[in-house]
Amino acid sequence: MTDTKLDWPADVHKVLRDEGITEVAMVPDAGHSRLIELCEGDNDISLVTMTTEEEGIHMLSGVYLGGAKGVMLLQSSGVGNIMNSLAMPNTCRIPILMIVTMRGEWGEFNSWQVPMGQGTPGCLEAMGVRVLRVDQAEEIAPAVKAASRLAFDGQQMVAVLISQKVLGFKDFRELAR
């Protein structure tokens, strides 16, 4: 594993490999971008750009059940949208793998994005989902590794959230300048 911020997604993308992840489900989101595009240049694996994020729930359900695993990759902003869609994977314990990458908090500069920043965890949590945080870079992959176990293993319904500290923050005074 490497330790720096640029390699975080090359490591990822290894684990997702060597964990027999083969669908991605995901919203564009620029946190991701760089995971997206190894994903998306693996022949091993099909990535499929959903319109809003409760259909990657729906998708991830559908995958499952036909004997492959995948994850969905998405912002937290994006959390909001999959609250009910996730009661259907609660209830007959589908394995649900999900990579979050965060917004409203480390520096924010846009406020709407603060509320479902600070609400993700427990939102998550309150539809049984189990939640890894990590604020390093180099937690990352081992993080996404133990999550795939625990879903595909346990058949539990888990989100590694990536703090806003490791994917850095916009910061739009800048360009104004």
Given for the second form:
Amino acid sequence: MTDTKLDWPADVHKVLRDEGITEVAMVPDAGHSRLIELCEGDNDISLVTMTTEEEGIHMLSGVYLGGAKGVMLLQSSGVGNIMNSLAMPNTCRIPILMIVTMRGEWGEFNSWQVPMGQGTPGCLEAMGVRVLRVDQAEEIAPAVKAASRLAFDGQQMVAVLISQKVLGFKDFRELAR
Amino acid sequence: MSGGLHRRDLVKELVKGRDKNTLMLSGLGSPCWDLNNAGDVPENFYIWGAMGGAAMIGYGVARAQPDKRVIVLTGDGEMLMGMGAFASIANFPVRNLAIVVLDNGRFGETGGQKTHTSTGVTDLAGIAKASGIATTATITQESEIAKLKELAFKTPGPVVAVAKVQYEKLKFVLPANSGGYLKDRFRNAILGVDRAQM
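What would the structure be for the form predicted in complex with its partner chain, given that what you showed me was the form predicted alone?
Below is the whole assembly, all chains and molecules, this chain first.
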């Protein structure tokens, strides 16, 4: 996890509340764990675990059709799973907000994470998603707020990509000891 | 295995049970033509693509509109592609959602290739039940259509009802396909224009 003193998940949680987001769809990631705990403890927010990430994009498409707002929490490997699910929000101009924790790009120890991590921005952009990259903890909450406005006011699909620089990278040799 | 029911007649009969508080979403392909054929209303949303997603899209609507009854009409091909939805919905259940699978055992839009339900090896209602869906059923004959209506409209959800229908080559009855139009029409109908457009 991050070595910064800044509690960015608390700031993001506050942004989600302020923006009127009530549905959180997620496939968990270590980098999202504190934000997930904060959402779990919030009676105004419903957290739904998915078996795979495309379920989340489908659910959020329906949530918006029904008049509510949601966010998807996922990691970069999961971005590979959502491509065709973005067809509906793309062609229907349904706002989609995603917060993606990145792997495979900054000191990654697991080579299997590299292909999708490196491919994440390109895949998202190919499907019409606006990508906001952040690599400083203090930038995350403002980026989520800007992304939420761009999504729900600007009727866009928007992903905030949180760099491994913020999340910290694992050393697998340490973990194996 | 596919059964003897005729999908167009079945969907026509099903929609007789709807009112303004019924929202219906149809998965890509034949379910869209069936639903449009049975009567186009703004409370219909035709999902023309995003295969595998119909159940979860309907689930999202049901979460946002807990006082409406949400009925998803989909096919076996699509449902087989998104079976994880059964587990997700079962673990975070809503009472206002029914998923009706029109199971003809075929990929109808692509040449009628057999799906995994075609020989009875794979049982979608069984998968839904084992995933924890509260109420599941398989309907195979006309005498059970009243039961299907009860499941779709009244039974506390989540419900998964599989209707075994014939494999038939039917005329496409195409609804509007502009996603923007369908989205705005649906939201305007259930939220009112002022709220939908903010």
